[in-house]
Every structure is written in structure tokens, then in C-alpha cells.
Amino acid sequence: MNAVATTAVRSEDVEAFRRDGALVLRGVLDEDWLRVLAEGVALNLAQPSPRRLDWVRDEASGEHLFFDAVTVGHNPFYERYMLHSPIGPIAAALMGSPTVLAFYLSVFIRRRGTQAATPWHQDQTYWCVEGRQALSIWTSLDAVPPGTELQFVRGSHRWDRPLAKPYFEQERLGGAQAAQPPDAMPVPDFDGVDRDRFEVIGWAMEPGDVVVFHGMTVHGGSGRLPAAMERRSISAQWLGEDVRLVDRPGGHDPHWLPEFATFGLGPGDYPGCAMCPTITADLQPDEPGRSRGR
């Protein structure tokens, strides 16, 4: 296979990320990387981790939303994607961090016609880390046509107050959790009466495109799929050098602190360890294919 050149991140991309909290990058993953991810998803479905959840399961309608949260070492295909694809250097460049940590992957499999939309939320309020250098890189192995895209509230990563957290539990997707941070703000009706108060952005995508968004960017609204459509999407979570482990009073999802404890790490510590390998900003990955760039 040909060597991979790190996908260039332009200054305007960095500016858009800092201003808006989300941006799309086109053609980052070539067909070889998409095959790696497809093999990873197939293995993940056959051998899910203990953190696997069915957020939606309706035997009558056939609707099913599978979720899993996995670390780099759990799946060799995901490990290759996190450690050798262009996305690690992209994360470093956008965060302005010389190195980044491969935190974990979130995997979402929506079967055909699944209508359950992703609740509006901020990822980092669930994570056991705090710091400004935190982001996700989301991609789909299937086309994302207009009307089904993941949506983001522009600039929400700079809000002073966190958003109240909805449930992401077994067969329980949405609805406000009982335990909330004391300064949490109620979730506006982004899909209805409050829509005009905010600027909501999102992008139709083709396989190979990625969306990058800050850990505190409010997002949701995706997933209302037409009857014949399914979606396999993967979100890779990345951390920069300013992050530290934290024990949130309202809990974590996923709850990674026990795993970090096996490496002698706890609240206040930098989470770099074998569980979260380090990627340098100038990494030149070796496999599995050549990026098409922008």
C-alpha cells in the first residue's frame, strides 16, 4: 500500500474550528481507510465490548441503535485507524497541541429506518477529563444526505454554562437526567420554538468526509433515517496537552476512571498512558492507503 501524507489543515480551518466549534473536512479518508473501518465495525458487532448498549431496540418496527465505546486496544482495526490514519495529526493541528492522546472511539450503528434522533448534548460534560483541548472526529461509512446530518450549534463551545445532560442508557435515549451540574442550563428546543435563537450548522457528507467538533460544542438532531437507509458512524475522541482527569459529581459516560486507575492515574493527572497512546502532530502514517486530501 502507498504511504499516507498527513492531510493538510489550513489556517482557515483552525480559525473556523476556534470560532464555530465544528467544521467539515472533505475526502480525508480514502477507500483503504474506509475498508479498515468497515472491518472494525463488523468485528465490533460480532465481539462488542462490555460497554455496548442498545439505545433503541424495537422488535416490532425493526428500529435498532447500537452503541459501543472502545479504547484503542480493544479492536485492531480501530487501533490502526486511531494510530496511523490522518485524523490524529488533524486533531493536533486544530487544537494547537504538539501531541494528542487517542482517548477512545464511539460507534453508532443505526439499522434501516431507525427514527430516533440524537438528543442535543455536549460530549465533554460526560467525559472524565477537563480542559479546552478536546475534540471528536466523526465520520460515516454510509452517505449522509441532507436532512439526516449531525447538527451543531455554532459557537456553543464558548458558552459560559454547560447544557443539562440527557440520558444515554440501555433503551433510554433522551430525557433530562435527574443529577445535573448546579450551573447547567436547560436544553433549548433547538428543533422547534428556540431554533431562531441559535445558528445551527451541519453538512451532508460522503464516505471519506469527516466532521471535527469541540468537546463542548452542542450537537444532536441527526439520525431520522429514511426507511431504506442505515448508518454506520464512528467518532474518534482526542485530547490535547492541557487536559486532566476529573471525577464529575454527576458521573461519567463512559466511566473510564477505573481503567485509568489500573495505570496509577486519577483525578488531576494527565491521562497519557498505554490506554491513551500519544500521537505527534507531524506523524506520517504508513498504512493503509493514500489520503486524497482536501
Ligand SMILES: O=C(O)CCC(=O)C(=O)O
Second form
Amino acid sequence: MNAVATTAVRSEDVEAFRRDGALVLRGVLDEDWLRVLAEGVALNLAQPSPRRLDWVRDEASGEHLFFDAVTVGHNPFYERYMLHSPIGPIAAALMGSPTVLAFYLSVFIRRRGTQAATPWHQDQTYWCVEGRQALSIWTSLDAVPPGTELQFVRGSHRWDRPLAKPYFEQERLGGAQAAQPPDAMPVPDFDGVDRDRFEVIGWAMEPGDVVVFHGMTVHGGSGRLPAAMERRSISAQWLGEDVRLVDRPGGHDPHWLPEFATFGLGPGDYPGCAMCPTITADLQPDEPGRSRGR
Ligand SMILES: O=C(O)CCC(=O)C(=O)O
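Form predicted together with the ligand structure, per the form predicted on its own context:
Below, the chain from earlier opens the complete complex, with every other chain and molecule after it.
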């Protein structure tokens, strides 16, 4: 199992993250971590949390996109991944935060051939946290060939208006939510007529690779799987020291504020607690002798 200290974040990675809001890091997770995650997914499917949601489920076509959101303490495999794999220190190094909080983990399981693509959205507009140090680390247990990858609008984490929030549950997947931030910008047609107005980036990936993206980076478009292909992807959410809990007028998804309240935490508070534990960064940027292909 690869130790935290073997994964280097280089200064150009930090620069790419700040500039583009998304980057790929190759070969971050070894076979042991992939096994841990696979066991986590199997347990999760057998025992979904109350937050489990089918984004798509159509027995006639066979399409199924299972989503779940889990904090540490609810799945021992996911907990191990969040607390002991290289991804916590990577999050800290990229955010430039001395410590980070393991916020929660999102799971996206697409049955073979599922075509439904993830709607374009910004994660943090759904989160009950404000602050600039917030990111997700996404990985897939299955290879991600070109045409199926998660895509990102380059630089969108620096936009001054949030994107309108789509729904994620089936029937209305991708439709605009009724309650929106007051300054929300309508979602452009990133896949169609508006494509040339934006630079969309993304990477084909092998198991062990991860993509890291800022909480405000617009992303979507993943899926569209060929008939024989399934996709088990896991996205880990991380927060840095500048974040505080917030009660967003349009609501949250997942709605974690009631859980934070059980730890005596509410809007304005730093969210560190047993549900959202602290990881200390011990990575040295630019570790000598290590290069990562991309
Ligand atoms: O895996 C996917 O299709 C969606 C990923 C995503 O939206 C996320 O990690 O925030």
C-alpha cells in the first residue's frame, strides 16, 4: 500500500490547480488502495446510506446510475481511504492548507452501457461550506477511455457568478432547480452551441490516476458508456482551513448541517469534528527523483 510520503505534488501541479481549477495526477493509488475502494463500493452497494439516490434507473434499457454520499465512520474502507491514502496530503498541498478536513465521499456507480451523462454543475454551490479551500479528488476503479471522461470548464473556479444548479434525481436529471442563488448564471450548452465559448478539459484515465478539481470548477459530461463498460467512480471531498459552515438560501445537497449540529457546530463555525476529521499535510512539494507522466 503506497504511503502518503511517496506521492509528490509538484509546484507546476499547484500552479495548474490555481490556474485551471482541475488537473490529473497519474498513478497516485496502487493496487492495494484500489482493492480497498472496491471493497468499499461493494459494501456501499449492499448497505446504501439513507442518502442513496438513483440518478437514473430504467429496467427496460438497463440503465442505472447509483449515487451515494458517505462521511467517514460509515464505511470502514472509505474511511481508510480518506484518512490514510495519499489523497488527503495531496488535497492539502494543492490547496496550500497546512491541514485539511475529510468532508465526505461521493460514489457514482454506472451499470454497463449507461448513457446518462453527469449534468454540468459546481459542487460547492450544493455544499454547506463557504471559503476558497475546497476541492474534490475523483478516481475510477475502471479505465476511463476518451469520450467517457469527466470534463471541466477551464478556469471556471474563478468565475464571479455561480452556475444555476441542476437537479440530480431521475425524471428531472439536469433540469434547473426551482430555488437558485440570486446571482445564478444560466447553464450554457457546454456540449452544443456554446462549446466554442469555453475551454473544456478532461483526461482519459487508468485505475490509480486521479483528477483533482476545485469546489467551484464547473464539471460534468462523464458517462456515455459503451455497452460492455461499467463505471465505479469515487469522489472524495476536502476542505481547507479557510472554510466555514454556511446555510445557503437555496438549500444543500447533501444536507449535512443537521449532522454538524449534533457536534454543536453551525453556520460560521469551522467544520472540524469527528464527522469531518483533520488530516495533517506532510508532503514536500517537488520531491526529487519522481516524475509523473501525463
Ligand atoms: O462521476 C461522475 O460522473 C460525476 C462526478 C462528479 O460530479 C463529482 O465528483 O462531483
